[in-house]
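Below sits a lone chain in structure tokens, taken as the form predicted alone.
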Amino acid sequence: MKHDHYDAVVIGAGHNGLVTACYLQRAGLKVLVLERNSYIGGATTSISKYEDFTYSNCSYVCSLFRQEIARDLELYKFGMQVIPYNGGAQIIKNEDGSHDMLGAYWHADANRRDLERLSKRDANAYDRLNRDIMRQCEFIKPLLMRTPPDPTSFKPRDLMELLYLGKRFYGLGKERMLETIRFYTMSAADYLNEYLENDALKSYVAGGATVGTALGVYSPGTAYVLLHHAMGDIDGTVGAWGFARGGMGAISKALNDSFIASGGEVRVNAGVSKFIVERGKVKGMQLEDGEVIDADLVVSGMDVRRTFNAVDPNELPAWVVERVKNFRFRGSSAKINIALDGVPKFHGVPDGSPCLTGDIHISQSMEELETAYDDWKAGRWSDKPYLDMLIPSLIDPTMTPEGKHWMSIFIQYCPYEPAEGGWTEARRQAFGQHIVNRIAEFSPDFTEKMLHMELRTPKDIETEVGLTEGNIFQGELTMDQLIFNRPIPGYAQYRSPIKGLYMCGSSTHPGGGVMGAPGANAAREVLLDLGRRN
């Protein structure tokens, strides 16, 4: 079959692949995007699975997406809109069996008054905690859109980048320098213990430290994961979170529309089986249906293992093959979407509370979170999992019929492979029912309001979305897999050992989340190698 010539082919129409494609197309290249699924977006999708309900099927909240990318690619012109939510609720079960709610209000004074009911000390400490986390955000945020330096290189660009990092770090001052070193090596539990005394409040904050990571709240390094979920912003409000109007697929749609408007081309149902490499240079790819596409420049949005599994290992240095094999994914997250016939009631939560427009948590203590991790280590889904529950339709009515709602439920922990055997349909249903039963302990009418449930285990996420072991970040966010170690030392600058083969997925710096930074950074490196203006 005869093909048009393309200057670049991007593998995967996830948000990072589309970001890369948009920048390359706008720089004057002719770009083709290949997507193995019948739809675009990867994990950033909105698909209707039940009547007139639309779910954000995998990723479900927005904050990390870089505003400079949105402006560059005119995503708001193409319909992207983020609606901030203004609350959150931690439902507390008291020793006498009664329930109470700890509200996370957008208004600072209301939030403080609610915290004072639990602990006046924590009401003061909570402000200090947020201040210190924001200070860590201030240090790392400028690094998100920069290419990591190679610390073993004497190239002027790497030396200058190392100097930039050193000057930023030295500029923190002695006290904050020492605090930053401690922060990146601490567990979330140890870090929070230095500020807060109420266990329920600590568990509310600490849950984010385990998201997408097969570690527990007492594991060293989880304080950084906590930071990773605090450094986003909406309309300049640092740390704010919200919903993409119409679901997370609206972000992918805006990217796709921007790409097409610039003259790009997308092909779906076009999965890649292998890259064709000759004398150390990529020459194209073979699709799963046997079709061969010639290309001198390929950018892979697949994770690092899937990318290099598509290359003959004889074309790669043996140490690279071994490093990629040891890159940790360890899927531990599941996702459930539920259509609801109305807003469910929750014990201790007043009807119409604004707190229901944000995250609803029911973890009671740090020990409960750690025990949930212990269950995962034993190959079981957690008896009392960390659940991040949201009802986006409370502030975005475009996704459900009038008077109906849908709930997004993120679950930590769930094994990629249960110890008792693989994921049979019976086990999948038992897992889903277990989660429903757990929620029903805190919501008396939850089960009767359920109309439909969509369930994804880590295995389902891998099969449907192409994320190895179902890891939502394309690899764990631990210190040995960050910055110039991501994905592997020596190849953290979006290039690969194969000339002309680049990487733009979340396996590269700065990691996962619907951020777009890996895609933008990869595009910059491609254009640099081509001598094109960025």
The other form holds:
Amino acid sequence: MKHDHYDAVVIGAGHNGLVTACYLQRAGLKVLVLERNSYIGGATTSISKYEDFTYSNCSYVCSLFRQEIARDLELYKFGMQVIPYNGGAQIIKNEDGSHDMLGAYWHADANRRDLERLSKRDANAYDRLNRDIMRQCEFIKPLLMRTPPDPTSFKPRDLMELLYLGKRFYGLGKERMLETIRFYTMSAADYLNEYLENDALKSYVAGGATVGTALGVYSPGTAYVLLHHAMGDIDGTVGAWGFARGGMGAISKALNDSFIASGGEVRVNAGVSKFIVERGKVKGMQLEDGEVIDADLVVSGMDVRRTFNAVDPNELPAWVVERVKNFRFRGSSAKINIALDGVPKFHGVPDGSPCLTGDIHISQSMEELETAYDDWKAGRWSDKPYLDMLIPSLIDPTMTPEGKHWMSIFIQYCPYEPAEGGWTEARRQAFGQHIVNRIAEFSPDFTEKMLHMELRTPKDIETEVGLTEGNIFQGELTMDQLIFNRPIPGYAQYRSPIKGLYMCGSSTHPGGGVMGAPGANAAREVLLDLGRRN
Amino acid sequence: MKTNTNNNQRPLIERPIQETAFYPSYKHLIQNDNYEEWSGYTALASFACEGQEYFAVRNTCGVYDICPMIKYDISGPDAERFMNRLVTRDVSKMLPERVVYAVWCNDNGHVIEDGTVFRYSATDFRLCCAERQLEWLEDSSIGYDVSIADVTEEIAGLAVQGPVSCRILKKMGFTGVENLKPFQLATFPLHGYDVVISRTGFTGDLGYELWIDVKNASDLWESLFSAGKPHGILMMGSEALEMLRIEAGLMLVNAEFMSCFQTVRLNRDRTPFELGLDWLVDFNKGHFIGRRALLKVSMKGLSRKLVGIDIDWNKQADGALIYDSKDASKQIGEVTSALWSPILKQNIALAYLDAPYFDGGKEMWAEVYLHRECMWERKMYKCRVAQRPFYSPDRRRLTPPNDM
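Can you switch from the form predicted alone and show the form predicted together with its partner chain instead?
Below, the chain from earlier opens the complete complex, with every other chain and molecule after it.
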């Protein structure tokens, strides 16, 4: 029987898979993208779940997406537009039960004046903290779009790349070298304690250090996670975050349309059951419905575990199988999207405050954040979780009917498998209700404004999106799983032990977030092996 | 651990920028809406005509609102010890009621800022600067018996500068103000409140700075301007001040250097030596922050230094790169601030030059881009190292000043 044949097949129409597909197609290959779901986007989707409301169902804000990719693939032509948001509010519950707000503003002096009410010292120290994080960004940013070197290799390319890394590092000078080494090993809490005294401000900043990571603010290594969320930029404004107009799905749609426009082909409802490998080389794949597709090479956008689960272990070195099994996913985040009949009020937030267009937080202290982690360790959802709440429809007019809004709620921590038993429907609903109740403590009219709720536990994220254990980064962002350790030492250059099988998902360097860098880097490596330049 | 208590009712910050205490008094003089922001306050780049405002300081009296200056009160038994640790010069030599210009560094000997230190008594100092740095002052005072308070919002200041400034102040009733020597301060009564007057300024001319409680701002301003009106007193904006300070050869943070607290890129930090502030560094006074690093640096030659230069012709050399030859083969420096000086009729600038060019005597060319009628023209002009200050009239130093 004759099978369809492609030069390259990309598995998964998530943002990274589509980025890789775009680059390969534009380099002249015949490329097919296979997507298991009935829709494209992976975790970068905007699927309507309720009337005329559109949510960003999983990922919800954008900062890390590499502008060079947007430019190469002409994404503006296909409707991608990222609008930076300003603002942000940390709601503070005072001891007497009254509420206050620490606001974030577009203007540095408004920020400073608001902070000065809580701590004059912190108002100054916050600038120094941001400068030091910027210094770390300056160091790491150029590495995002580069393939990590293999530190044990003597290949000229690896040596050159190591030399590049070394030169950059030694170029920092003694003081910043020491700062950098400390930074990469510190906990977010210890790092922030060196600068700040006010707990509300600290917890506002520290929340970002726990996102998608089953670690607490006092766990060593979490300072890096802070950086991972600060190193993006929008048009050169480092650390800025924005909304994709029309929802995050607009990004995958633009990638998809750019791919199609350059002659690519996407098939949905086409899950891969296994890769066909002969004599150590990939030959194609068999789909869940039994169809076989031939391909000269395969690039998997799935996470590292799902990728290798689709390979007969007989074809893999035992240590690779072992490493893949041990790669840490540990899903710890949940997502809730809520349709709202108007903008909810929040205690302590004055009417008309511009701060609501940014991220809203209600965590009160570092201790509360750490306790939230303790709950997760015991296999429970956090009683007082870290919530990252945004109302994109305050900026984006395309997502809700006039006067209505939607809120994106990111929840850290929620267990992949509750200790008291699996995720039953009743338990899912109880979790959703718990989060709503928690928000209602800070928002008097939240419950009555709710029209619809979409709920995703880590288990749901795994089932629907295909991310193992629901880890939003396709694996935790800790030093042992970053750079040349990502996803496994020796295979950090987007290749695998199987000839012709590559990886392009967030399991590879530089990791998760709607960044596109793993996809672009993987495409570069594929084309290098083919002797082509993109 | 501090708790999140706050008694203030949360204000809605509608406008990030505040008005200074004097703003309501001089608002009616603003003619061209040439606003700018300074440290979170509304400031004026010019009120009407920057040339006129500049000449007020060289000819009559120009007044500049310095409320946005950052002011820290540093008091306590260890205040002198702490100040001596903070800044590079020896403040133990300062008598009470004196002011000095000072620079302070981090432990690497990189400049945090320059500013003025006011000494009110044996145990009371005020640090006056342009950038906020409370956390640094607090951190570096650990182990010292001092209290540090940011009084920026409580103290209002006016710079009263120019040849007739002393006469106007005398007319206001500040008897004896003429006896203030440069960098001396004294407290004078006015309408039942205290006015601290220091003979200081940023213009290189005769001038004073008046410091009061913000609540007396409108009274002081009215008194000053009714006394000064017959003498040509004029409010001025930062454009005029920029001209004046360049003529005076004075450096400005964020123009000549960036605070090491704000630099992100490498090689943007500066030592006092690179800024030509060797005379402010006193290695004999004992320990101070950055001493060890600066000692090490002082053993080595400088690779670059901030100097004054004088450029041929009359085209202001903003942002010019400086080369070793007319064909621009090797860049040896760059201009940080430039001015066609109306009083000197000279084309002056502050510039960084590499060694050995900063010692002078070598051929140098400035590459100046001129935007003339919507076309860019590139010009090469010869330039040379010049003495700073470029302009320094005798009245700046005389006590009592010539009453003219």
